[in-house]
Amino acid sequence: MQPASQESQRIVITGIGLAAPNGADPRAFRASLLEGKSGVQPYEIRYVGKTLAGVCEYDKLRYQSKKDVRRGTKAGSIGIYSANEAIRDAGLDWSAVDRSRVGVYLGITEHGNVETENEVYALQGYRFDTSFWSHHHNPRTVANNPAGEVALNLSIWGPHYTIGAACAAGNAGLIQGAQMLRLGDCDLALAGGVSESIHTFGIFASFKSQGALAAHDDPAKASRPFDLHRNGIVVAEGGCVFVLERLDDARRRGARVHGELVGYAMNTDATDFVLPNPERQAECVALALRRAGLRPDQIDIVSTHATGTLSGDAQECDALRRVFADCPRTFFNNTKSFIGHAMGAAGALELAGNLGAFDDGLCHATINVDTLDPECALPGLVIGSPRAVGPVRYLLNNSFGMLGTNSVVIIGRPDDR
């Protein structure tokens, strides 16, 4: 049934659950960002060898049995942990929730590579006799697996699916959840993004062949968006799931609101497989602002997508300067400098890392910028240490991906609208 009231068209975040390389809950994650604590560490993977990665440490048996963990996938496990934590944070009595009215919408960059690589590797020991191929392979590798594992774990029988949107997927999951609530397709949405990317050697090998895999003697300094000497991406795993509700439903049960989704947009560059298009990115940001009914100078913090690549960072800064040319009170930061690039989870994690600004009035810094690239100069770029910016009303979260997919979400302070 289509919700009728104006309040039912307003979508709010009432729960947050996450697993990040430098924190396994929102408070720990926020504290790490304010303290300058990196989650990047030495990492080794078959065929590629020693490299660096953002690795998550979380209690994978808190909500799963050992058997379930073995049968499922790492992305599924991260999703299950994050979804359960989000429900807990939202203060929901799960036993009383109508599971047929719950939807699961998780963004992913890719899925199935890890499981297929592992099977092929194991098959070498059996002289490639495919009779030893795991019968779990198909359910592990179908694209809807991470959302499906969450639905199985939580006994949800409403809709579940994943949204493949490259590295814009975390935002896309959030947007999809909001749209389904507004359509009346569900009454509660578990939305966000997950990534198990560090477990596939292919992603490391591909970035390395492109000359886009970061390297540094100090792992904590390897992810360096905007720095003149940046040399690529640090691959990371992670996940973040939000509980989304209609505002009237949240108020009815007296839920705490972390923020309101006041605007969003997605568009496509349609110009290159990999290279971003700053004009299209700027248009995506402007469209989200128009839908939110906001001027650029009303945005307090912009969470940038910048991954640490030479062209990508400069192109995004070009786009941001086009939109925020005369906005002296708008500040910019980057979360990937702490955790690396969590691919399908990136947008959701980076948003979660900035939501704390509504409470503490701080814009967390971008770390590892020793020499700012002039092409990445932004007047309000926060470097090195957190900046006290006063009352924060609106956050804008950029998340872009390969094949030219762009996404932007704008979150408003809970009591502002």
Second form
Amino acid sequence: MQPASQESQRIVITGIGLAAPNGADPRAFRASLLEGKSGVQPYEIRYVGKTLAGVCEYDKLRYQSKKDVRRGTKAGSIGIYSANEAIRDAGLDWSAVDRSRVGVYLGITEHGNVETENEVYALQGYRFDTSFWSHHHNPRTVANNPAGEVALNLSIWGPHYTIGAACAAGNAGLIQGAQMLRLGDCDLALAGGVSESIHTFGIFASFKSQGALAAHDDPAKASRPFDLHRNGIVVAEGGCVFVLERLDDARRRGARVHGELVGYAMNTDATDFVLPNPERQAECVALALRRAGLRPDQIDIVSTHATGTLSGDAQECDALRRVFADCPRTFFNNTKSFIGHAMGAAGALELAGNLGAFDDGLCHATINVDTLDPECALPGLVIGSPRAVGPVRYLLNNSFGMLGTNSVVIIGRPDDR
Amino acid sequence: MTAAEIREEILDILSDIAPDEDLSGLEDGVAFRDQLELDSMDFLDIVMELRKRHRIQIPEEDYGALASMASTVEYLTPRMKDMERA
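Can you return the structure of this protein in the form predicted together with its partner chain rather than the form predicted on its own?
Shown next: the complete complex, the earlier chain at its head.
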């Protein structure tokens, strides 16, 4: 049952599929990040009215019928698109894959709000007579929906479920997939995160009430982590699914490896519903490093979580200073400055956006920092345009969430590069 | 609504529920399931759409009457004869 060899405990990424607000495949996404192209646009949603959001443009019907799109959820649709693209990228002959040995592990920040809001809105037109409530409500809102839709679409008979971990969920999905591979619970994991959150007014209204919803005359400038004048979060939709395999399996089939998961950690602040705790965040980063057997100065690029809130960005920088105090060759960037906060997809998308650095040696930037907040002035923060940082060996990806959930993954350059 | 209008209405509902299907060759005497990709959730969609559009309540024991276009029209004609097409 349990794989025994050391190589079977090494987990590698062999496929990437994604839908980001500024790119619907890894190459387009990477190009947008290097070109400074934002995916944030004007957006309107019931009750809240005009606001801003990161909106994805991808071909919904590439892997689904119109009927399946209608019946399912947006998170399911994004998951199906991303999973199919990842399988294609991995070069897998899907008809030859033992589908009983495939697992689907998708991180979500929330799920079901969109569908519930839509039903309540429609029910209002029927004077709240619940006989008009859709029979689709339950299958759309069960927490495993996005992963289940992927399994249905791809005829996957292994385990499928979502991992609810607020905005740390994208990393959490990746970690879960790796753990299941190490346990021998599956031979191939489709792991990552998805978000349909821009379709629920509640998330916008709640951030607004919290004083944490970004606003700016220029949509492309609204998401501005680390800028002194940042004023909150731009909500985004998106998804990213990785094909994960054990290294020996990947080598056996001659798969191209995008990176190796060399370390990870998750922990909990246990201090506040929304405010982060830099001490626990630093411990989480340090734990991931320890498990990877790496020193902080061996990390080439840190993909920060920062969302554009006043306190959150500064707290993360506090945490990062504690760990990377004397690491002049470690660079920091932020992907949310381009696409907004893709919630459950954020961790996975932001990692995917950085993986290209193994090939091009570039650290994409943090954009929209017109006036750097002194509290966020990390020495290696890459601002404005990409920076050539030379050969990249290790990426560290932060992803933190409400109720104090923290996740960190460290990805190593493939052996053959 | 006449039987012909009810048929048109059902076709309209089917085009929403099964947007990938070509309904032009639908045979009225043949069960929907034998010529379209419809499952139990789709049949519930037909029931729900009739409820929403025309306030028709179809009891569960009558669901069998919705098996084909011919049986559906036959079942609905007396129930919708005084209604206008929306």
